[in-house]
Amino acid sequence: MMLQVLAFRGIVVYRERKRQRAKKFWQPILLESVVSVPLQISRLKRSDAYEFLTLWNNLRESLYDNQVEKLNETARTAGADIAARRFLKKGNVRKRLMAVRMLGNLRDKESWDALEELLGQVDATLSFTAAQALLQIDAEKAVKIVMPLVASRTDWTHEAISLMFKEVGADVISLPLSKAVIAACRKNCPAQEADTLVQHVPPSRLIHLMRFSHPRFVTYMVRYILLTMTDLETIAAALKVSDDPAILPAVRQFLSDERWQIRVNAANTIGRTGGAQDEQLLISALHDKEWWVRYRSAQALASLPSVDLEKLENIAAAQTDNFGRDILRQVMAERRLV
């Protein structure tokens, strides 16, 4: 077995040398092609294909979209797109992932069907990377297929979806996402279009993503949720994405909700969007039995445009119990440090 370890080390060294050779050959060409297409580009050898894909993807994702035209041309001239499609059909996970990423970065329309097929994979990384690629190729078309999966594929992480939506942009996602949120909220309504997929998903998962939508969609959705929904996670999620003072009347009511998680989020929202008329409401929340509500209310109070440090000190001095006074002192100290 020790010999096996040594033999394996030999393989590792051999692979690394091969990788370095490919890198030494292709990296200058790729870098050169950012500014001009090199005159002579040799065809990509099979043995160099994975390293090429890695280098190309790495460079491509470091560049702004208006800098990539020549780099794309170099990839196609070298035959990297063909290599990527080959990896897609038969390659290990590592190669397939790198290939999917390249085909997306290249906006390779020819690979649409193969990538769409990957969406159904049990492997979450592979299916998510395929979704990203499809959105890169044709966002309008892909969003109709991807949105129901965003709701149902709970193995796609919220953070990765956030990045994907941020890249796609509010123009593309606002409407389909709003529809998906409504569908998820209306669990008892008859199924329509993609609704069957989202009915079993907690709406909060989708609501958190609303921050990548246009503000008018967010306002509409938050108002709808605050008026119609009652469950904790959904309301808390809606309060988190709410940034429109127009919703304040509804938000204020939640500062006296029996669930502290909702009171915390209501205080945060008032802090972001409230005004002088909310001061008294927040001062009374400084006596809340839950520490987090007191803390967020104090922070909200401090962030109101009508409240400065001097006013905070006066409010603290006027407190009749230690809870309110202590938490205000902490928040004032935080403010002074900032």
Partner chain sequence: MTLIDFIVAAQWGFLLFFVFLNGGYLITIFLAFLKLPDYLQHQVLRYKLPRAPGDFLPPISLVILAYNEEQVIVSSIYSLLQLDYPTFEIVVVSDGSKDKTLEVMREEFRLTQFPEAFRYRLAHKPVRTVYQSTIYPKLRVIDKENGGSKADASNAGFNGARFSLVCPLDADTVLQPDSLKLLVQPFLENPETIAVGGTVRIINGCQVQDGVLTQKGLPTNLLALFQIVEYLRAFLFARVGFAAMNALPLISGAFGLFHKESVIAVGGYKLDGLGEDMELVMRLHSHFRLHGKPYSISFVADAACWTEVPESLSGLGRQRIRWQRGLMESLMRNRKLMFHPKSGLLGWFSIPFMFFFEGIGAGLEAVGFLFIIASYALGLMSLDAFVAFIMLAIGMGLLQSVAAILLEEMTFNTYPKIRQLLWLMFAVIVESFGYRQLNSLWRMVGLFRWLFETESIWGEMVRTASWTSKAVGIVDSKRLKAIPYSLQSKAAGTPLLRTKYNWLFKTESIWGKGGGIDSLTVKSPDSMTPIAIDSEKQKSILSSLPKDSATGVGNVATVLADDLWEEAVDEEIEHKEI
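Having seen the form predicted together with its partner chain, could you give me the form predicted on its own?
This part shows the chain on its own.
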């Protein structure tokens, strides 16, 4: 056991010395490349490849896109793109991840097919990183491939997908994401109408991502769902992303839905987008049998532009029902504390 411990320690020390040696050699060159391409750039040794990719990726991701042209040129001159493509084929997961990051940051079109193959990997981190790289290389082309996986791969976290879509931008994702939502809602639609989307995927997983789309696409999607769907989770998700007053006529109807979860979300939506004409509707909801509906309706009422604290006090005083009066007083107390 002592020999094994000493051998392991020796390996760790050797790798750390090799890492520091590569860092000492390449870090000044990469830092110089931010300003200008060095006159002489050595070809990258295989033994230094992983450390170079690590240093390069970390520096590249700390810069804006308009600052990386010279850094990219240095990487290609050193042969880092060749090393990265080699890692894709023969490297372990750690090296492949670093290679995928570099090829995406380099916008390396030659690696497209290899990166696309990685989308089917069981390893969620590797497949998701490959999706990010493809979107960096050609967002409009990649989004058609990646969008079905966003719907079907539950091992891709919602937070990571949200960040990815935010970086890609609304211009790219709005239409494909809207189509994916509609296709997911049509559980029995023909395969050719579903854009190869995996069938029977819960639409709510995609609906929450619509906040990164252009508002007109969100409006179209929400209106479609409120008029055609009956699933609780889907309707609730659509109400959560709805911010267009034009949809209010459909939203108001859900304040009388038999499912209290939908009534809660309808009240929230009216609070965000409603006006003076919604006051009486929300006052009526103060008498709902569910506490959460009464509470969210009171908050929504207080959020309307036409209602100030004095008016809220008058409404509370006019209530003959203890439930409505008490919940309004609670919301007024919360407002005073803010």
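Here the structure is a predicted model, which is why all the values come from computation and not from measurement. Residue numbers count along the first chain shown, from 1. Basically, rigid core = biggest C-alpha set you can superpose within 1.5 Å across the two forms.
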- prompt: Rigid core fitted, is the C-alpha displacement of S303 between the two forms 2 Å or more?
  reply: yes
- prompt: Once you line up the core, how about I145: does its CA shift reach 2 Å between the two forms?
  reply: no
query: If we fit on the core, is the Cα of H287 displaced 2 Å or more between the two forms?
result: yes
